[in-house]
Amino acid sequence: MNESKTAIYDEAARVWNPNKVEVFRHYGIDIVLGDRHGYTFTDADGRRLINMHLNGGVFNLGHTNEEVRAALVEGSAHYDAGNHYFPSPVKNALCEELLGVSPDYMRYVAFNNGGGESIDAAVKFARRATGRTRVITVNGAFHGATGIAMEAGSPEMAAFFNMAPDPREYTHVAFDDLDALGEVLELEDTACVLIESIPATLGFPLPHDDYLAGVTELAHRHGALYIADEVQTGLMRSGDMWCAIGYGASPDMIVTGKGLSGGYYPMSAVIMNERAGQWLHEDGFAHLSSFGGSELGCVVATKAVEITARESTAANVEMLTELYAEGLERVRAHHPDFFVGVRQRGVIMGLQTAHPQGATALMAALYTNGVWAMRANFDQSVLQWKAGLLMDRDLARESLEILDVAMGEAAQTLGAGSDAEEISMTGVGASR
C-alpha cells in the first residue's frame, strides 16, 4: 500500500475514528479519495474506481458536477449563509422549485442541514399538529443519527448511546405489513407514521404496489400524519421525483436531503402540507437552524433540483433502469447459486446473495476490481447497488462487467457453507 495512504489511515486511527479504520483495513479497503469527476474517482494510490455507493445519493448528479459547481462559484460572489431569521429571493426560489416537483397539496418548505435533522423536524411538526407523541416506524429502518431520528430507527443503534426509545413513544412494525400498522394505529395515539419508501439499510426490500397508498389511508383514518423519508429514495432515484408518490401515496410530509446538496453543500428539507405546517402560523420561530436555508446552499440546491427535474434526466434514468434490469439478470444467470435476487426500482437496486455475509465478500471483491459499493448493514446478504442519475451507458456496462467478475470471486472466497468473519460496521453501513 502507498506509504502516504498508510500514514493517512494511521493518523485517522489516532485522531478521527479508530473503529472505521480497523474495519476497512480488515476488509482490505483503504480508500482515500483523490481526483473525482462524474461517477468515478481516483484513489490516492492512483487506482480508478466506479462509485456505486454515491454516499447514499449525495452524488446523484455525480462528483464535481460542472453545472452545480458553476452555481456554487457564481453564487459565492453574491451570497454567504445569510440570516436564518429573514426571507430571501434564493430561499423563495428553492421553496418554489421543491413545491413545483411535489404534489399540488404541499404548501411549505422548512430547511435544515442533513437528513436526520429534517427527520427530527418532521416528527416535531407532526407532534405539534396532532397533540400526540407516538411515532410508528418499521423494523430495520434507519432515519439518521440525530436525536429523534436515531430513536425512531434501530433500537440497537439507539441503545449504544443510551438512547433506547420509550415504547410509549416509538413503535416498530414489519415493513410492508398493513395489518401490523393498523393494529398500532387503532390505539389512536399516533402522531405520525415514518417510513423510508424503500428501506436502504435493510437492503432495499420493495413494498407491494398498494402498501404506501395503504399507509396513507390508515394513517389519515386514525388522525396521524404520514412522513415519507425520501432522503435516499427521492430526487428521481426511483424513476419518479418522489418514490412514495410513484407508489400512489399521499404523504403529509416529504423529507429530502443527500442529493439536494448537489454533492457540494449540505442541505435538507421538509416539504409539508397545510396541516403539518400549521405551526408556521402559530410560532414561526419554534424551529430554528442557523445554517438551515443557507443562501449559498439554496443556490446550489436549486440548481440540483432543476437538473434532476429535466426530461433528459428522467430519460437517462429510464435507460439505466432497463440496462441494469437486463444486465443484472445476465450476471445472475452466471452465478445462480450465489446471486439469488434483484430488488430494483429505477436506479435503486439491492443485490441479494445466498450467504448471510455475501455482500461483505462482494463489497471487498468489487473494490479490488475497481468498483466501490456498500453492503446493507441490517441485511448483510444484500449489496446496495446505486447508479447515478446521469451515468452514461458505457460506464454502466463496465460496472456490470466488473460485478460479474466480483460475484465469482466473492462466491469462491466464501465457499459452500463457510462463514465470513463479521466486524461491526454500524458507523459505516448504517449511514446508508
Ligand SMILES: Cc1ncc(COP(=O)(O)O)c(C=O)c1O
Second form
Amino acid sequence: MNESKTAIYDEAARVWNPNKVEVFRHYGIDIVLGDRHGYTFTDADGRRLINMHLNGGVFNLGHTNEEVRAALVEGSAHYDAGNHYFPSPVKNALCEELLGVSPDYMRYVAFNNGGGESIDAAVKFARRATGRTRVITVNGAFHGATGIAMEAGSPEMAAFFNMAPDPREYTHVAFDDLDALGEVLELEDTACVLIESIPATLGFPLPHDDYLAGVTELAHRHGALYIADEVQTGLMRSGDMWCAIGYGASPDMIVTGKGLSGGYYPMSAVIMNERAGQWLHEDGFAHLSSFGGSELGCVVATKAVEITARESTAANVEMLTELYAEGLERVRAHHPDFFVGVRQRGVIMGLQTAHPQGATALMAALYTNGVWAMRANFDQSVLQWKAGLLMDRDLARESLEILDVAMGEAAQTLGAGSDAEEISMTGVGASR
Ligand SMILES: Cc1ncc(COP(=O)(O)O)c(C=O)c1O
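Alongside the form predicted alone that was just displayed, please also present the structure of the form predicted in complex with the ligand.
Let us now look at the entire complex, which starts with that chain.
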C-alpha cells in the first residue's frame, strides 16, 4: 500500500468504519477510488481496475456516463429537489418512462431514495391492500438494511441489531421451491411474497424456468401480492428490462433502484398495479419521503432508463451474454477442479468454485491482477461477476484473461491451505 492509501485507510479506521477497514486490509484489498470512467477506475496508487462489481448495478451504465452527467449538469441549472407534495413535469416523465418499460397492467410509480426504502414501501402497500401482515421471502435473500427490508432478509443480519422479527409476520422458505411457498400461503394470512428474481447474495442461483410464474399464480390464488425485488436484476441486467417478466411472471409490484441512479443520484421506485396502488386513492399522503421523486433525480433517472431501454443497449447485452458464456467455459476448461460452474442470465453471472471460500481467494487474486469483483456473502464459494450493459468487447475479453490468471492463483492459494478463512463480513456493503 502506498503512503496516501495507508493514511486514508488509517483515518477511515478511526473516524468511519474500523471493522470494514480491518476486513479489507486482511484480504490485501485497499481500494481508494480515483479517476473513473466507463467500467474501469484508477486506484489511488495509480493502478487501473476493471469494475465487475458495479456496486450491484449502480454502475450499470458505467462510471461517469457522459449522457447521464450531461443530464445532471444541465438539469441542475433548472431543477433541485423540488417538492414532494406537488406534481412536476419531470416527475411525470419518469413515471411514464418506467411504466413504458413495464407490463401494460402497471399503473403507478412511487419514488424513494434507495432500494431498501422502496422494499419497505412495497411491503407497506401490500399490507394496506390486503389487510394482512405476513411477508414470505426466501432463505438467503437480501432486500436492504432499512427496517422492513432487514426484517424480511437474513435473520442473522437482523439479529445483529437486536431485531427479532415476529415469526407470524415474516416467514422464509427455500428459493425455487413452490411446494414450500404454497404451504405457507395456505395459512391465508400472507400480505405479500417478496422475491429477488435471482438472489444476488446467495450467488445468483437460477430459478427453474417456471418458478416465478408459479410464484405469481400461488400468491394470487391465496390473495397475496407478489413483489419482485429487481434492485439488482432489473434494468436489463438479465437481458430483459425486468428479470421476473422475462421469466413469464406477473408481479403486482416491481422494485427498482441502484442503476436507476445513473450512478449519480440516489433514486429508487416501486412500480405498482391497481391493487397495490389502492392506498393512493385512500390517502396519498400516507407514504412520503422528502427527497423521494427529487426533480433533479427524476431528470437523471429518466435519462438512465432511456439509455437502458435502447435497442443498441439490448444488442450490446446480447453480445456480452454470448461472449461471457463462451469465454467462461474456456476459462473453466483450464481449471476444471476449482472453477466448477457458471450461473448466467444476461450479464448477471455467478462463478461457482469447488472450495467453500473459493470466491474469497478469487476476489483477492483478481484485485492483484486488475479486476474488482465481490464474492457472494451468503455462499462464499461463489463469485459475483457483474458486467456492465455498455461494456465493450475488448474490455470484456480483458476481464476474462485476468479471470483465467486469478483462477489459477486462487486455486493454488487454497490448495496450499492459506488464509482464506472465513472473516465475518456481515456488513451490508459486503453482501452486495
Ligand atoms: C436485491 C437487493 N434489494 C435491495 C437492496 C437494497 O438497496 P439499497 O442498498 O439501495 O437500500 C439491495 C442492495 O444491495 C439488493 O441487492
